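For reference, the chain that follows is the form predicted alone, supplied as structure tokens.
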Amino acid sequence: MHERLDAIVIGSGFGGAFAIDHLVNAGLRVALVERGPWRDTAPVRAAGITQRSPLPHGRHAFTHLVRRVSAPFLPARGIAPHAHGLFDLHLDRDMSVVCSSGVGGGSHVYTAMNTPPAVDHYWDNRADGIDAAAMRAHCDAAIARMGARVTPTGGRIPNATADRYANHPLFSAGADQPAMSYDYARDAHRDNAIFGCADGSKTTLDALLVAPAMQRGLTVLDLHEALAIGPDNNGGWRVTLRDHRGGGYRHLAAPRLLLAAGTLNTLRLLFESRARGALGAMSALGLGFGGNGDSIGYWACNEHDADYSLGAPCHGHFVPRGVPAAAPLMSVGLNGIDALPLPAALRRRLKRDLVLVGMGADEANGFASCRDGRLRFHYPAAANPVLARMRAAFADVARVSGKPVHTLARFPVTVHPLGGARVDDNPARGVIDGRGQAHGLPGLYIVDASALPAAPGSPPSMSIATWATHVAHGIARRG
């Protein structure tokens, strides 16, 4: 690219996509760098994107499932089964992380829940420049943009907890169901969850924000992986990229660089660039890491004639009846299992079981480190009471139902890693200020979950979108 850029955005998940939407609308010339490919879905085909990569469905189920695996016992950069794989797996003793790769980021694999923070006054007293009222307005606008709404009742949507547990003797759905960005008018209600959604019934960011921004001047470099960042000779920022499609390396430069590669990859990029002397001391890098209380259980309910693989990406919240102050759990079927090449008998059995998901505001009291290129997450599970509360919730379900709930209590896993480059006015506590700009590094911004000041206790998609909108509005306003 030889044309002058006003900004480079690395990553196209909820931080990157919402940031580029506002920056492009403000007339800035923006390049979006994404290490993964465009996914072959109906909305992407309709947008005229010709170079697409399949989701891990059918014969691609295993070849396109995993992009990279990293672990302490593997080489520092891990192993990379397929550059077009959908998932990255980071295995660690204290906290393992699962994240995704592709234009649209985590919106391909999320359960479509888009809700505000569950923590009251989440944005209050965080840093100068953050106005709680404005942040609420940004969040409301993001939820509206995603078209999120609560699953309609009346039995039309398969397995919705509000219907399934309306008069159930053991469980209750309760009145507070999550809003989801999902087309409930579709008839199939299958293959729309964690393995991607090919038919477009789940709202994803590539179709909603990225492709339309291209019509307004956005440049998208898919299958380009950012390897290093640092100041350039003109007072801006320079990014070194690896081209996974054409091969070789290239460089981009702009006065503004926005990191939105997701917590795992943004932290890796910051640590490695700091080690090369490009970012100064950045003493708070790694602090405030958490997993948003993510807890996963496998409920082997094995209900006769049930097919829990059907429905919206998430069936909704529920709690056991008669259990005081029970923590609500989310019910999720193995939606998408029909796209996997499994024996028919095994597939039928798995469709009769459910995945249970719990989350809440953990203390975000862990930290990330990186030595010799090896990223590690250190997380004191025992010092996070929300995890014990989630384990108790799984035990309540097992006891009330008489069916086992299997968990990985000794191996915490999160799909919502956050922090490590958090916002705080004090450079000893946070990496960025209330404008999203790195302390002492003009023009370098962070707009993904690594910037969040604390765990929101709910799916963080809209908290990330809120923060990215706030940062992008400030950049556009200052010019």
Contents of the next structure:
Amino acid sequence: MHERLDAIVIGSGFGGAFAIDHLVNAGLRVALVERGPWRDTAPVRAAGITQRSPLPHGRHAFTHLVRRVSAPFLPARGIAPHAHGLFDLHLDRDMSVVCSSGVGGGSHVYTAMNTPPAVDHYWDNRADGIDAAAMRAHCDAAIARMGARVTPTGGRIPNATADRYANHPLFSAGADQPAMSYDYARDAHRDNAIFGCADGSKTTLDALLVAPAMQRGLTVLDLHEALAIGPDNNGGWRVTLRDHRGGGYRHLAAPRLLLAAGTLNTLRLLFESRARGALGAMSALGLGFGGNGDSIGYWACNEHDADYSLGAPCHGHFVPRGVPAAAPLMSVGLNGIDALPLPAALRRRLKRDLVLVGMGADEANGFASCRDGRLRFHYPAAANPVLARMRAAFADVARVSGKPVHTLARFPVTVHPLGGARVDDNPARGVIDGRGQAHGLPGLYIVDASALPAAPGSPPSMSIATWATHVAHGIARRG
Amino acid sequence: MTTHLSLPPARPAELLRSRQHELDALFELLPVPAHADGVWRGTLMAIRGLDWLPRPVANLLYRVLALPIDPWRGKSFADGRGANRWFTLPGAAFGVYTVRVKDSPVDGKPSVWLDYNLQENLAPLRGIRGEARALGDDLLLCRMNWQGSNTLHRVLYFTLARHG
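Given the form predicted alone, state the structure of the form predicted together with its partner chain.
Let's see the whole complex now, leading with the same chain.
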């Protein structure tokens, strides 16, 4: 089956969705390939999408929670319990990665925080063709498009740190709370975070960008997994797809191919296609990998009568009082716990605890490799001081509160893997140039977090959207 | 810092599970290989008439056919001619053909055209028309056709991986 297309976009997360929005607006015929299904949410239903798959809520948690698990002790490509599962778990010694699948990508499981890079002058002097002022404008536009705003104070939103710690003796919320793409006017404030949000109160990309783009001509191939890419007969690019719904294989070709499958899957696709001889040397592939300083702790605070599962997807930042230069931590309740089939007593207990998330610009000094189809991440945790800073922040919270914070300090985990196919003018240091095009491979673009030149130190959604907008604008401008 | 940059060309396992029409679509997108001279190890797949087999069964069948129970081992190309190789590689040559680049009568795109219509071949072999395109470095996807009285029939696909 051979479609006449101007561009193929693989992946529908923040990179893919923002890219297709701009490409379709520019009049290009675009096919969006997504390995996961449309999720059954209120806005997707309202958009008239008929073939949907449930979020892992209720009994569906048994079947739709995990899509793929890969680990050193499993076969090279891991095991895949269910093609409709929400999460991919990549377990590795140096760095484990959790990511999601489905139309809308990571926007289903994110905490709705959409902020600019925490690193000052993030886009300055990265590569020819990147104008820092234009990137700031792209970022501002993306945040506005997502409708992100800071949680209102006044006690109407349960557990917001700005209210909870306004006059707290031990902790302070701080002035700089993150903006979230969340409908604060709703009443429920539950089941809207990491297990997906069925009622649409959290802004997701399937409803905001992908479904509307279909009205303007976008073709969406959901449940199609890209297996291989390579140059085609006409100077463009071909993609081999596995159709998880129909059970067969499909092949598409277009002059332009944009990879936005997420760092994990874009790197896997690049490594495997390079091994087949389709991409040349691509000598910098794998370099510059990092986890954006992600650090996750479980604060067993067991607050009497608390129900931290309520609230916005993220409660906000806070720091211990009296600790100079403490790193702010995000407070996240086990939001979504009501959607899981757990014993009531356990659920009540879990609702009284908090997950703490720290984030900061790491050095992105790891690398990814792939041998015999097995993707590995090599990450020197000891050479990334931000992780020690986050561990110290967890220790401060535990000390000040007198309640333990449990961490997996020896096993770093990230939900924000980035780099590995980064932008750099030098092909020995980066896979793509300042236009997002792979060095020496015209028509092949990378627009997801694997392209980022460094860790933004904040949730990277808007940094990815900024990059995808920049690349898509360039493609549209050049025609 | 060391990265693992040199990897052998992998044979896409998915090809063995593919139907003939799916490989038709892939084949149409592939370019002509830059170099074909040399000895190549072959693997059969997508045999006409067997598309009804469940994919796992077809996959198993073609994996079995890749074992030495099938005496056909591959092909060789040199100076505009080539031969099938039997029992081992390079092995015995039987079934020869001329090699040139021409537009495929199937999809109109350029391919390496293998023409068995030669006096050296037994009469039953002279109707074979092969096509080859590059799937990757040192990896070809090939289609075997049969020239009927008026029509070119697709018979099967095979991959050729460079030997040695």
